[in-house]
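Coming up is one lone chain in structure tokens, specifically the form predicted on its own.
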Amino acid sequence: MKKEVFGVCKDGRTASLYTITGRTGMTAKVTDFGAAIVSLFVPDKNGVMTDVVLGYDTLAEYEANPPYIGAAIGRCGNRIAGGTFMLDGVLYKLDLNDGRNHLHGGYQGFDKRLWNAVQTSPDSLTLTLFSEDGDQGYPGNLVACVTYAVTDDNALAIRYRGMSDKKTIFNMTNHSYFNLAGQNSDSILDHELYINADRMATVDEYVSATGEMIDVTGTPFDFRKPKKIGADIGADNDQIRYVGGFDHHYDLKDNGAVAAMAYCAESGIGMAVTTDCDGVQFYSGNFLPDGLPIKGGRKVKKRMAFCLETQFAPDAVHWPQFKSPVIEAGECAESETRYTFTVGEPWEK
């Protein structure tokens, strides 16, 4: 593992950049600021190592990072409507940093923190963060850990752990934006996508969860057979209009199969997502800010990358029909997600 200085934070502390390389050559670059994945190199159909995630060149860009590119998200991924929730009769108030919603942990969520990084093996890195009681409005002193590991089968394994001294919410995820043609590609609309889900969660015009899960059959949201992301992204559908494309939570089938798969014919790179989480948020990059500088002098374009964020259902703390993200005092909450890369289509013919 290689460690180098990445920059000096606004508060004067030094952030580092870690390079993890697996036995097959797959390489991940991770910064301890925001526990963010900066680069992820995997082989394409010609054996060329290709960076398949968006990222920035400088620490200052990660300190701003309005689209959460590559970052660890917490304490709670996705949206909490109204920015409030009740636990044991106590009302907790959070930032409204997304219109009427609290999003991804607030203005100073885990993506805006300098984590403590420790090399745990030659091909893995563990980052730890202490989030004090009342941090961004959440109860409890919480210790959060994220471990990134590059495996021999060309997978990036991400393990999340959290423990608090009070009942609280813990729903971490990672916000990497993928383009399997490489970061130098401008669009993911020709990527094929499969999602192992019969149902998805609906939102209202404020992108707040309605508490309803609908059958995807006959809708633009049916990815149970691989299809191009762009095939139905402009469909005449309220759910599409509310978010400008896809930005929806899928309720994964509990059948032991992969959660999602994607494939880019141009590069020949496939990706399979496995997780022990109940759901995945598919986001087609509709709100990526045009012109935002990224690595290598590139500029962001709308829908140039997509996210597959494994997590609890959005606003689950308000909807008893959804699995709860609440953890008890002293409870160790854990989850793991793996992004495995292949050359060729990841699904069976």
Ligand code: GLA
Contents of the next structure:
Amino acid sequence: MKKEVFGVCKDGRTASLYTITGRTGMTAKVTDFGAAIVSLFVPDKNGVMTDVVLGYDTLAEYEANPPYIGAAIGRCGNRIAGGTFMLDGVLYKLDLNDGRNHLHGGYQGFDKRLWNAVQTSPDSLTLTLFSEDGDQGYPGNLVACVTYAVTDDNALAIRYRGMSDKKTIFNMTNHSYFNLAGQNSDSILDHELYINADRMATVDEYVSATGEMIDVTGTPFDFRKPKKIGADIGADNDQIRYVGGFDHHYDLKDNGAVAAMAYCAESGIGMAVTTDCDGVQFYSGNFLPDGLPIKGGRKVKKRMAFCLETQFAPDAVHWPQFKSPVIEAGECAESETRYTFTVGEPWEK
Ligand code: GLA
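Go ahead and give the structure of the form predicted together with this ligand, now that the form predicted on its own is out.
Next comes the full complex, and the chain you just saw is listed first.
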């Protein structure tokens, strides 16, 4: 574990950059600003350590970070339509930071905060954040906690915990953008993807959830057999059109089993995502702003990386048919997601 100064925040506080390395050499660099994953090095087919996530070189870029690159997302990942919700007869109003929706916790969500980092072991880091009652409009004083650990089987394990003194919403995720070809690649359309889901949640033209789940059979959204991300991304389909590609929540079949897997033939790097969450958002980076400077003097390109954000169903607070992201006062909410890296295809042939 190494700790370096990353930069000085606009408010004068100092942000750090932590390096955690597992016994196999897999390495994650994490900043306490936004509890963001800055780099993630895993071996490719030639044994070369390859950085498979997008990131920035400077703290100032994390303070802006319009696409939420690498950051911890909270209190509530994804969109809340209209930015309001009711709990026990009280109406709560949140920021409308995405058109008519509240997105990813608001303007000053968990991605825009300096977390408190504590080294938990040589290969793990725990970050905590105190989010006061009324923060971004959410009720309850809440303590959020994220642990990143690099494991012996080349996984990045992320554990989320949250507890509040009032009934509130807790639905954290991580917004890493993966490109398994490494830092010189501009596209993920040749990556193959598998998603262990029969159903996905549809959205309307404002990208608000409709409350419906559709069967993926016969649609561009069927990834139950590995398929190139680019294969159907341009399909003539309203759901594709509304978000400019893939940006949908998949309802996972077996909790705790593999949620999704991806593979890049060029590097030979595979990735398997396991989670105890009910669903995962597959986002093909359609809104990545072309030209935004990123690590190593490079520039962002639309669809140069993809996200697999484990989460509750979108806008679940408004739809009783979806599992509720609401936690009771004093309840400790916990969930875990692992991104495990392989050399070779992550699925059986
Ligand atoms: C999420 C959403 C996308 C987009 C990105 C941030 O993944 O699903 O629609 O808003 O965050 O750019």
